[in-house]
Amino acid sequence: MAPALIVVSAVTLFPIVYSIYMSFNHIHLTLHGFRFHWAGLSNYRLLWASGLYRYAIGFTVVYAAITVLAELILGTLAALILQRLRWGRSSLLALLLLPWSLITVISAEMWSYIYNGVYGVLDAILLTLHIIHTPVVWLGFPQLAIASTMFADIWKTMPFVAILVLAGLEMIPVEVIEASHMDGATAWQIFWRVQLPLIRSTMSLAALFRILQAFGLFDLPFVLTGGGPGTATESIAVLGYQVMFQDLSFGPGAAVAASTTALVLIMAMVFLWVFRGMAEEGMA
């Protein structure tokens, strides 16, 4: 296993450790490379004093909570529909996977055309149906831009949750469902009291994956809104990119990356602890 461990360390552990080291230094770019000066916690104090950093953290947390919750609900509904289909199931499953298979940059470009206030498809449809009377600049106002970005993200990643939940539903023994029918349970009672408890671990795993992905949100808002209007859709990953690669503030940029990594690790450990407790409770 040594060669594999060496490769993993080279491409994963070393960049993380090096970024943490950078976050404790003032870094100056010279003709001969980087010059490091130990700064202690000054970069982290600078970040915490920044309202932009606090907003990016808050936005990322709220964004992750709303999108993951919506994806769990819609993904579960889609999985229940697919499970009950007898004809055309394979075709609908392939169609459902189409958004997930698209590269996020391509998906973001597509949604930017849909949301465009001059020639966008969304405005054209809403004007035709007389839902709106004038074109709406969906990405030009903070609240609309946030909602539009969330909708595009949910559209793309909901199929991932649906596939996982569908796999969990398929693993439920048929005899359990048949026994519930014989006991006179309705479709809602079967789902709420039989299926949902049995797929709870699957849904928790899907939520964990999506929360970790949501905290790394970068390509969708970067392409779709550029973090705007203003800083309305600026996630912590977008902020880190701007600080490090646009402002060339390598120390604070590394501090953003290191603090985000620590936050994600803490959330992942808490979630895994809760998930383990749920699994043990289900087995009991």
Contents of the next structure:
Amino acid sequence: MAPALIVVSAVTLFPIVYSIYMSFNHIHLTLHGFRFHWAGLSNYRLLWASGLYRYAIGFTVVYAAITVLAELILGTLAALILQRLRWGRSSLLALLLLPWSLITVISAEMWSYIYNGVYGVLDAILLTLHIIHTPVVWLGFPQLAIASTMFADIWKTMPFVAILVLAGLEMIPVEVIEASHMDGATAWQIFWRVQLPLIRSTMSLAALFRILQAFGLFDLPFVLTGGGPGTATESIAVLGYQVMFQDLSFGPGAAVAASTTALVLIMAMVFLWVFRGMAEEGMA
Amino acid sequence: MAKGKANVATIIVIGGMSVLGAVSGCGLFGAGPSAQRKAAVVKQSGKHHRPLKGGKGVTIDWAASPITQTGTRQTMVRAFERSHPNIRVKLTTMSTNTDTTRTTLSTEIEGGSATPDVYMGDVIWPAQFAHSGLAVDLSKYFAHGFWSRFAPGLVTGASYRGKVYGAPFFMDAGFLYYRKDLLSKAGLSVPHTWQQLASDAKTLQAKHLVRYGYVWEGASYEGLTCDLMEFLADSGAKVLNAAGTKVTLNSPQAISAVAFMRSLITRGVSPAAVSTYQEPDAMNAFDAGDAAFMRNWDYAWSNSQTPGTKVVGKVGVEPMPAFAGDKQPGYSCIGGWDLYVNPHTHHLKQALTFIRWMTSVPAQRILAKKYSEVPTNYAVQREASVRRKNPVLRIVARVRLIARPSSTPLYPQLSQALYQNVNAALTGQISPTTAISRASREIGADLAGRGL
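What about the form predicted together with the partner chain, after the form predicted on its own?
Time for the whole complex; same chain goes first.
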């Protein structure tokens, strides 16, 4: 246990504590490495005064909320369908997992071909079907670009939720479902009143994982839009990268990272608290 | 119940760890120099690295992104090694994405790494890198006479507070590419003003000779700052005052420049997708025969001449247009690459020898004549045989250059303020007036140390 703890501390705790320390300093790069000057909260004040930071927080929260909700609903639907399949289930499962197994940067490059405003696959299909008459620049307008990014995200991570939910469904004893049938419950009633309460904890775990990941949203906007158009898809992680590694402003960059971490932990705790409340209510 | 609580606690801990890990993996926490080094080592192409015989001499490490044509760097390294038998050069290949290269180099050097000894870096880096101690003051080691070998303006661009931090290696600028065949079909001559370009484009489109009139770089990234600088300079607007201390952007000239850029899209001269275009996108549209005019860099010439593109033999190139009634040609943004020395190098003498040779007449001749790059060595740039090499090299001396306001270490923030707001104006989210006033406000805050 002890050696493992040391390794974990070295690779996670140390960088985290160090970056929190960085966020409270003015940092100058010199020939002899970093020079720190205690700055108190001034890096955080700088963030709060920045409209871009506030936007990035708002965007990331809304993005996380919408994509996670959509993934939960679609993932559960996919799991229910998979569970009912009598044959071809394992091959479908493998197929479903393809998007999830692709490295995001690669699938993002693929989506950028699909969304391309002149030679894009999506425009070509819609033009051929006469659904549109001029090419749509999917990544050229704020709402469209946000929606397109969300769609690519949901496509990739919905299978993850589906697999988790499927595992939850499989764990429900067959007798419970059969008993509900005997009592004359409809399919909808079985799902809503029997299955859903029983897979709630699995779903909350899936949701938690997804929320945490969604807050680290980086590769999709980085590849697809570079944070644009304007700053419409500037997630908190893209902003942090810009501040830290393009501007070489290490203090404010560390503050972006540290504040994100705090925000995510708070979100996760609130989520669990709300969820537990819901679960207890359901039991009653 | 107690068990339930324990589970919740475990989830929070695991979840917290995973998100922190993810965020630090993204580089927000500065994946230490060792991680970056490892990434760079994987990319090393050791093919041309021959160890020295008998242990004499030293090996220096040169980090450079790929240059347009394959083999450019390797050929130059081999030529250098032939004339300097006691120095070997190990080439480390960097990313083709400038920002990724900056990230790798800055984390490596800031971490105290002695390699690379010499690195190829963007022309907009000197102030930022000098300010952060990431580059050696070369003017300390090279006598005054050395710097006179470069074409005018380049050394100033590589300087910060009177000291020179980069040796200009090869340069680039914005050029206007056009379709000779389409213009002659429509009986038009090459446009020298923006107004003429727009109306010629409309004519060609109306005659169904071509799909799009003019393609350029309008995405939310550094390239848009380059295109913007040209329009700003053409209309007489300046981003900063001469001392680089005050923002002077908010002017009717700047607003009219952005309004003209937006009008190219609203009038249908440029496709709406131009607001998502980087250089390769513009090149794809042009090389596929779908655009009559294109703004791009030097390397777009060789790309348009690649067999298989639809425009081989149909492309002409000219300096950029100006606004009607103004002096011609219009302005071209300076791009290109400098050679910098890592302050932690153990081989300063050899690194300087390498730079001296790479900017010399024989080396720059290889660069220009064999690989069509624009040389920074003024003598080579003017040689008749170099100018005959291709149309870009022929006209480069006529180009009117404008530098980005990169004389401040805050340039990356400045550039972001410019391209993010102007990109928003190009897509119609905000008006040109709002874009300019917002960009000015943000740049003002950056200069005052109040910006993010």
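Numbering follows the first chain given and starts at 1. Since the structure is predicted, the reported quantities are computational estimates derived from the model, not experimental observations. The term rigid core refers to the maximal set of C-alpha atoms that superpose within 1.5 Å between the two forms.
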- Classify M269 as shifted (yes) or not shifted (no) between the two forms, where shifted means its C-alpha moves by 2 Å or more with the rigid core superposed. yes
